[in-house]
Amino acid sequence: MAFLEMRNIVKSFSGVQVLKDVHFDLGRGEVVALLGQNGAGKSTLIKILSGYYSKDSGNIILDGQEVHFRSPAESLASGIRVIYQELEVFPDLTVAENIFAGSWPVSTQGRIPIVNRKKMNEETRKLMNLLGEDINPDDLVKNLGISEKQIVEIARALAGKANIIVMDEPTAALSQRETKRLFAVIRRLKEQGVGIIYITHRLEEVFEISDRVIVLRDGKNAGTFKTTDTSWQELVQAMIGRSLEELYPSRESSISLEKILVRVEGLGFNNFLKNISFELHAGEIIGFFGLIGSGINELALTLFGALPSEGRVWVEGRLTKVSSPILTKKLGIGFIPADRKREGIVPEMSVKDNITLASLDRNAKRGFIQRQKETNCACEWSDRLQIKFSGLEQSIKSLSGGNQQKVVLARWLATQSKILVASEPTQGVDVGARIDIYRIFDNLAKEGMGIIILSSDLPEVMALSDTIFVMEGGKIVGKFSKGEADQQRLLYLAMGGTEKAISHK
């Protein structure tokens, strides 16, 4: 029998039904991946489970008993804990203080209760041993890495007697090594009988860590799969109603060899970039593939002028120095940063203001913004990129990740950029939005734009790029045309292997 069952869950907002008879179940010591595009209903379902929303109808059965959560406190008291992508820790408190926040053990000396730090630290060490970790209870949380902060949150959940832990995009900001560390902790949680609801956009993680997969689409169940008996293709088709073959566009080369948009020679930045050289033609998509720490992020920032650099850069045949974003914008270079939330959008501003932010000069006359012209610009690009929102004045922070990314792209297209530098362009974006972004890139290349994609997503780079560069240790360690690129070879080079070693295999 399932430890948790959610049966026929229905939820509406302002007359719009967002969950339609949804079923979800979870066993003790089981990891169930909850998949679906943004807007599929995942967040609403979890907020009902955690007591933030009330359900309109349906039943929640926990350990054989029907429960009704009227607040997050009631959900917490029932042993349910949600660990969000934005970690909820107290940076200036110690590890032990974070784990037992709100329920610090006390001892009484005379009539005055004081925190029993010895007991708190002992209990913290027991929890860390349970998780296979060795984090010092006295360390300040602000000095920990992201993966260690996650482990502190997991330990806090266990200290609160959690039987069910929901993890929302837990590896979004983790390196591969940190991800493996987290998975080791999850496996230990399974051994303790804790059920895990795992929400992610990364399908490869689903196959590594989950036992079953439940897919939602348009607020309804779209399939339940045993992980060992399913495939990427089946999951993608369940999420988007289309086959995996439709994920990447069937690209035909649109390169104009006689028109070089960018030529780079010997580009460097401290020890992060070393002697980077390449050419970008009109209509060409160049892909730079590398793992975390390879230098692809620094290269993106350098090409946009956000980092100081050495070397020579020609833009449309003119020798220039990409010394600042202001200059690169004037040169017709647009930029999609890897960290959309911190560097891409202005969350408190509207969709319209975010789209027109880089093109105010085009929408102004004698120093005054022409509001109608600005609105027309935002309308044009939101229509062309099929951005989904309720109105131009809607706050951008309320949009899905994919639509936020389209807004960032629209911002630079509105400046008439000829060159686009896109760093991790589909990070944190659902499958449906990925298809849209890939199609947009393909169309832009056909129109003569030059695009530089810098990504740690190997299938993405291989599918979209006319030319692929592999980076490792701040250097280019391989160059391949689309036809000769091999996934194993590229990954081997990105992990520090050599072409010489490949040739001897």
Given for the second form:
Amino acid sequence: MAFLEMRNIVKSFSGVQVLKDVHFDLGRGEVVALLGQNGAGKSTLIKILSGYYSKDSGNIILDGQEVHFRSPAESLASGIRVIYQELEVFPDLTVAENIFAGSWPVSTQGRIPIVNRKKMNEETRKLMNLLGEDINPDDLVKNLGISEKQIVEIARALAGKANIIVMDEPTAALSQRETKRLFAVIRRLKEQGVGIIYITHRLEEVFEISDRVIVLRDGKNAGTFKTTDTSWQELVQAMIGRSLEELYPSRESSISLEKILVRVEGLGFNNFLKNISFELHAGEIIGFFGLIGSGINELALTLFGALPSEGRVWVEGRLTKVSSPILTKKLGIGFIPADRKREGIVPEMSVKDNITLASLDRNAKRGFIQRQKETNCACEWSDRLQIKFSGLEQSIKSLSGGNQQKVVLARWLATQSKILVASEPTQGVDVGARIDIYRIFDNLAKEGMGIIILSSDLPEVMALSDTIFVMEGGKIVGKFSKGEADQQRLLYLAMGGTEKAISHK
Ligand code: ADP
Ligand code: MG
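Given the form predicted alone, state the structure of the form predicted in complex with adenosine-5'-diphosphate.
Below, the chain from earlier opens the complete complex, with every other chain and molecule after it.
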């Protein structure tokens, strides 16, 4: 019998089922890759396992015993450890202190207990040995690289007697060499009998490190595969399958090819973005599709002027320096950030102030803000976008995610931007508001606006875009016009697939 079994797991958020009778199992010393597109339910399943969310129904059986986790601490105590992307290390402590954080070995010679540093360092060396590593126990963690910090976390899991370790996109920030190193550590963990749940979108890694693959799609099981018996095709096929028409109405293209709004040539940023070139026409919606680490995030920030970059950008024929958000506003570029809560809305302010934030100059006369004009402007846009709220003075925090997103949109529309860059525009937005936002984009394009969407949501990109660029590893790896794109092909490329890999498997 499997060491861990999750059976018929059901979970809803405000009435919407996001996990529907999901099954998941893991053996000792086994690596199971958990695969699924954005929103498939991977994180929710893991959060139930780690005691962060409670399940609505279903059973979790660990080592033959049913368990009920009421808190993360209870899950942890049962030997389940999640290593998150944002590593939870203490930078100012040593490697050994991190590994034994919360349970430093203490000796009580005399009457005052003191930390037994010698023992702690010895134990750390043993653990590092088990993992095939030789990171110095006395090193300060802040002086380590990301992959070494990760290894410290893994050692900490071992020290805490973890027998299941969950890794969520662990290689997103690692180089190829560091990835090899992590895989070597994972193989050692297997030898120790530790079961590993490995979340990734890189198919190459799935084939290299996993024993089995469990695919989720729309909160349901979409297949379990023995890694050696499956193929790229089969896995990608299992992941896709939501039909586009079901989700989005079809839209007519409205490109004016003679009018180029933005031309970008050889845009680059360190290793994260390499040689990006494209043209955006009036009335066009361009979609950049990419997964974590693909560079779409960096591209969005670069276009908005929030990251220094190399390369050249022309806005309406004029060579421009896109170097600061204020400048990009002057150039008529509106920006909808992916991290709405941190960068999009100003939570302390009202709906009205959030809408008029970027167009204060437009509503001012000789330096005085004209309140009436401001209110009219806020009213007009909240009307046009059908933002649901009780009054313009209402706090923005009380709005739903979808309505907050519309407020951010309204802000830029109020500045009469001709160009809009939207990063993950419907992340965390409910289905109804999603369709609204889709319609708004469509209408804006019809009015001649050029829109760039950067998204890891494949159906969204496919339904909206006139032109689709697939990004992977900071580069454009594919360009498709609306008619020629198919889901399977796009997902292949975004997951690191090449012609060779496809024909090989
Ligand atoms: P994945 O990790 O596979 O991308 P998630 O588990 O994060 O998927 O999300 C599954 C679905 O549940 C998505 O539609 C997401 O919007 C929704 N969801 C996740 N967490 C919450 C939450 N705390 N409140 C409401 N909806 C949520
Ligand atoms: Mg997730």
